[in-house]
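Read the single chain below, which is given as structure tokens and is the form predicted on its own.
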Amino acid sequence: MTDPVKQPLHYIDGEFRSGIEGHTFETLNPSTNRVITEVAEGREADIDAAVAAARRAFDEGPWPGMPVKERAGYLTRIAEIMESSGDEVAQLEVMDTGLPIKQAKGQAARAAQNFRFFARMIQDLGGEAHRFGAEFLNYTIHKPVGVAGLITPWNTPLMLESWKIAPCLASGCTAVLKPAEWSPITASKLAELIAEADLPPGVFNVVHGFGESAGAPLVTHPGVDLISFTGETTTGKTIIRNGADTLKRNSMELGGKSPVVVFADADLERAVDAAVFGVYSLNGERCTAGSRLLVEDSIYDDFVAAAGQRATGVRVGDPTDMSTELGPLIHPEHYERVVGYVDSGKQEGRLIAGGERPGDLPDGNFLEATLFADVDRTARVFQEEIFGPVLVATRFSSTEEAIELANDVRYGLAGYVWSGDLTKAHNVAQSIDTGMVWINSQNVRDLRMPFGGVKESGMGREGGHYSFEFYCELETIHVALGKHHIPRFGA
């Protein structure tokens, strides 16, 4: 894009607006570390504002109480207004994370897809009813819970805001929303489309800023009722503390280091397909990226071999080009993060492809799609998380070995297993400490499917009805259907 991008702004109570004390900050181009434009710096004040605003459209504005048809009604124009915008939302994606365009595309889509979804999904939420004998019907019916913030990742902000946004306004709740700093202007620009859907003032919120001076207090702030926050545990580790005193509910997809077992009677074209495709798209900066690949003695050699041969071709580059496979990375210092990395794996692991800033972009944060083999157990880029295009292999020699190698790690968000035989991929996937697994597939979404971790990869899930279960309380209503017995005391 050659036009000069807007300033993102705050937009509270319906209006974009400066912060309060005036403050900016920069945010980058990832391809060449400039600076795009100029950002509004929230702190402590805006926050307050925005709370204040999103408090009174849930307390005293028609949001929470609007029938549900007219909710979705709401939700289904800003997922028309987003498909419109398509093209330029996908662009300035690009723009500011270094995603490549051809799955920027996908992911301004997914991020329509899930307005429409959470539309739907609301007006088919049903509660239960019970008849206890003659006396009594019971019944549970959803009521939205108040103010929520939500904290949103720098890596797919666009798809990921709208996985928050869509079902917490679906649910009656309104909002107040923080993106990342280092990718804010599509957050800016989804504030613009929401604003064209003429929601009620107040109802949907942005600010933006760092996690000390915004994210902090949105946090702590006693008008905030649930925090969902995706992101790195040990932020999240430190949301949950500082909201305790609050009481809020959290909701946290956090890290992950995910396996992909591959036993020696898999389709092991598809499987090498998928493994690669798995840890190099998004830029590697994935939570369910399988950046484990754990492979069965028999095949293991050949199998990673061509999965370093694929890992060569691997096309880096300019990432608005519809060829490029890998971008660059999100911004300096995740780089120079991802880089010691590597530098680590080339000790402790044998380097099979990769490894190197590409010869031909000397500018921006890329980095060549990366393999080690050979990578033990006790090894930092077999245990940490690192969120970049960084492939590490071991083997196995048995099933028991393989899921003692895949639980063998604080992370459990997601998993893949590939074998001919469903038998055994069933019992391995259901023996894997995760939230979600994968047989014989890459990571496809179903959005009503619950999605989620255990260990140090969250707590709660989101998706489908399981998203409601967060957004909305649930209250049970009794009533008396004659005349019971009721003791009478002091009678």
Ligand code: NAD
Contents of the next structure:
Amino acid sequence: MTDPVKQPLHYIDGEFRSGIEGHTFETLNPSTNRVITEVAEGREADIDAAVAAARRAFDEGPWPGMPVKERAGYLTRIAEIMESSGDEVAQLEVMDTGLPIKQAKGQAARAAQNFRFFARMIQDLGGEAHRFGAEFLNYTIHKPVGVAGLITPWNTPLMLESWKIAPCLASGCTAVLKPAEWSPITASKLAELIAEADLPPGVFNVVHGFGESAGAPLVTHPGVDLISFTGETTTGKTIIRNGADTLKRNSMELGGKSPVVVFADADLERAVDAAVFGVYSLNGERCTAGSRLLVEDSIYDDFVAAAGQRATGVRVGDPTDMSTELGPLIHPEHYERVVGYVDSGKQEGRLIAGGERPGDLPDGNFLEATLFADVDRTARVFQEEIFGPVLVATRFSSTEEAIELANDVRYGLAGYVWSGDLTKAHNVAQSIDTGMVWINSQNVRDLRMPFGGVKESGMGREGGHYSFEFYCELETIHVALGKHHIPRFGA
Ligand code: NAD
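Okay, that's the form predicted on its own, but what's the structure of the form predicted in complex with this ligand?
So here's everything in the complex, that chain up top.
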């Protein structure tokens, strides 16, 4: 039996279309692993059609040259439409990804907020101007780069898509979105909502499909000027290589293995709350998850016991239930991968909580909230991104050791520091090699702040005006105001 969901089609040049070659693929409900619906599967020809539409909309259409206020008006309209459809969108996201409904509603609201935010932000975008002596004025203007390929992962798909689409369109670029193959439904819903806002045809396009057969042709396409990618580090490296011949501008938001450093002088109750929420929310499929818990020796045993007790209490179950805290993982293949890490963890650490499929959930991709203690820094579960509800704990005995452990992985996306001594907390935060750190805080961020990672967690920053630096070219104009000296060669 399939759930009654409209077949997701491509959205190209303002029209919903099947694939040119007629291929389709199935998307599954992670709670049951039953097929929800068939999805149009795009290949190179569909990518060509979408890029041609986006190219025309950019080169010949009104979008890039439209007054900013008018373009921002379209984005605000999209935000309003999304807000009025928030519940429906959240339910689709739950069905396709297994995100708990309470969290999916938050993500849907945040997606709408992204459109509203970038609509406002683009209107404040200014350049630089310098008077150079009395005779010259130099100034900069922002110009949209062109056609953007947006390639997204399956975790919080709608929110991450809006995080790219909103600044991309606000800048005046046009877009081809290639959503992840395990979570296609809300990308088509988003196209429907954007269509309702009546954007000029070709400004926004969606092509569904797999990485190799739809993502790769988008990356190598000579008609695409820039690629904003969120996903795994290995995929990011492939994309950079494949985009080199056409000199693509890249923004890379990649994997993470972020530390939560807890000192003995911290507010331990709040630290436990944040550590548990930070790794088990969004089903543990969160790039900024605090997945390594580093705890000071003197409180280690008590803190791990408290976190273990809370992990055992995490409510795993039906993601449509408002009280569910942890839903099923996205796909059976990903489930097997995460279970493989849990098996490694059982060899590499001491199992404190979870580690099994809940007994009352025999179907779907359900896993208990899992915690391993006494994990050595060389362990696979300490070093590798698991992207599931698995937390590993390790003790430290000095601030120096805490910093060293925090930095001893190839990733550097986020970090969390808990201490009552703010001088120490700031110093530790500044010593972690990472893009972002939260002190005595869970992952809450002002949208104006830059988002992104260092090391193998990514390149570049998005968020606030940093997104516009990616989607815009900066042109510098030098003007002579008087009769300055010009050497008269050959006179
Ligand atoms: P993935 O790399 O497997 O896939 C991401 C997207 O890339 C999908 O749309 C896929 O079809 C496409 N793709 C795959 N191969 C491609 C190729 N050769 N050319 C072009 N496109 C290709 O990642 P995933 O498993 O969907 O997502 C999970 C990963 O995303 C985790 O590593 C997570 O940390 C990361 N992530 C990072 C951030 C961040 O902001 N840093 C945010 C969310 C997720």
